[in-house]
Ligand code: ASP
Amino acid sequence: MKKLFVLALAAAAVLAQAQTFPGSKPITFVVPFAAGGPTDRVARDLAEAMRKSMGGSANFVVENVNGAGGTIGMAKVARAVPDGHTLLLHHIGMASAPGLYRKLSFKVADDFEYLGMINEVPMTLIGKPQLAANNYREFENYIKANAGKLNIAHAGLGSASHLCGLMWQSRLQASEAMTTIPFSGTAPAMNALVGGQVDIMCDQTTNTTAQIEAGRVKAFAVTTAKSLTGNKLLKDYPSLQELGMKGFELTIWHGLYAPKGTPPAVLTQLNNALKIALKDPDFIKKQEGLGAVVVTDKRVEPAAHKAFVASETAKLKPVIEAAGKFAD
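Chain above, on its own, the form predicted in complex with the named molecule: structure?
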């Protein structure tokens, strides 16, 4: 009898929390990379769209928890109080981390509640403005002629830029031609590239578009299967696959996650707010302007997004193993 009473009290507390969620306490989006970078940018735009979709009174905060290719931020959210106030906004690193890191303090499949997918973003292979090459073939020749002298920036071992660089270099068969330089995100990496301190990077169009347009970096190729004919700025850059790298395809995506054990009613509320936000014309316009496509299919639903992440994990594992590089 006493046990039943305790259970009823606990259920009432969960219900009360769900009914009052989010209240005045802010919802924190943990971004596992530096401020000003592409993941951070998605988070800030989505926070604004979700603030609107939750009736305008919800407070959102973005917290940048950098390091170890995004896995420090992932661990922080996996261990956070599961009350809906701490969420992880992450990218394909959810699927690449299990292949790149052999020892993680959390399980991507078990320690998170999947709220849904946000967008898909192509990547671009770019170089510093002074680089003596004006198209991809010249770029490859330049790399081969300067073996051992070049470096490639990324956002830490296990990040999307690291993954892209690994995949590309293993196909180029010139990994010894470059030294990898890790940053806390591709915002600081981009500054180093524009400043000419590093030579090469592969990063999301959400970070590279404005720099390419302003001529502050050189673009050589895109990572989608085909060139981006519908994109005004990037339409003339070939895809790595069209350039002969058979089967090369890498599209980054972003998703939203809560710690395991977050009350179902809170998860439903957050997922509904996410779905409304993804239809917000301002959010869609901002994302499209940066070359990203907002998700409209069933992957906005938790179960479908979880299945998608599992399929991406299975797809990336052999690619990472073939590149033969691990983060730990």
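Computed from a predicted model, the values in this text were never measured in an experiment. Positions refer to the first chain, counted from 1. Rigid core: the largest C-alpha set superposing within 1.5 Å between the two forms. First, how it differs from the form predicted alone.
- Rigid-part assignment between these two forms: Asp236 and Ile284 are grouped in different parts by superposition fit.
- With both rigid parts superposed separately on C-alpha atoms, the smaller turns by 32° against the larger between these two forms.
What's the form predicted alone like, now that we've got the form predicted in complex with the named molecule?
Next comes a single chain, given without company.
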């Protein structure tokens, strides 16, 4: 009887917390990157949309905890009080961290509650304007004919362009045919490509669309499962999977996470607020402005998003380990 009474009290406490959450205490989105970047913009847009979806009474704060490829911010949330007031908003780095960092202070699969996926951004395989190829097949032949002479740029270890380049070279089995040139960010890498100092790069449409449209780079393929038929600029470029790279699919996505042990009732409330926010027309429009597509499938649910991150980790980790370059 006493045990049942204790359980009843615990259940009542959880229910009371859910009914009063979030109260007057702000909900902090920890963004593991500097202010002003794409992930920071997603966080600020989502904070406003979720504020509205929670009736306008919730107060949201964005905290930028930059460093170590996002792992400092991840560690902060993993150690935070699990009350729903400290959340992590992170991108594909959630899946690449276990491969890039061999000594993490937390476990991506075990130390977070997965709330749901937010958006994803396609990627494009592009080349310098002087490249003697006008479609992907010509591009492949050019690579074979110039083995050992070409280079591929990326915006830094663990960046979107780095991960995409690794995966593509692995599937093409052309890693030895190219020299990898790392840069300190997307802007210098793109400038080098436009200027013809480097030959190839793979990066998210957020960074490549304007360059493709202006004719400053050549585009050859997209990294989504199918071609982007709904995109006026990119609709005529095939996907790498359609070109024969079975199973090749890579996008840059964002998700929302809470510390392990956050009460289920609070998690449910946060997930419901997230799903409502993802249907907000203003939020959708802002994401389209970033080149992102708001997620509407089952990955907005915690279990499906966790399974997706696990599959992304399984896809990226062996490619990163095979390259033999780690961030720690």
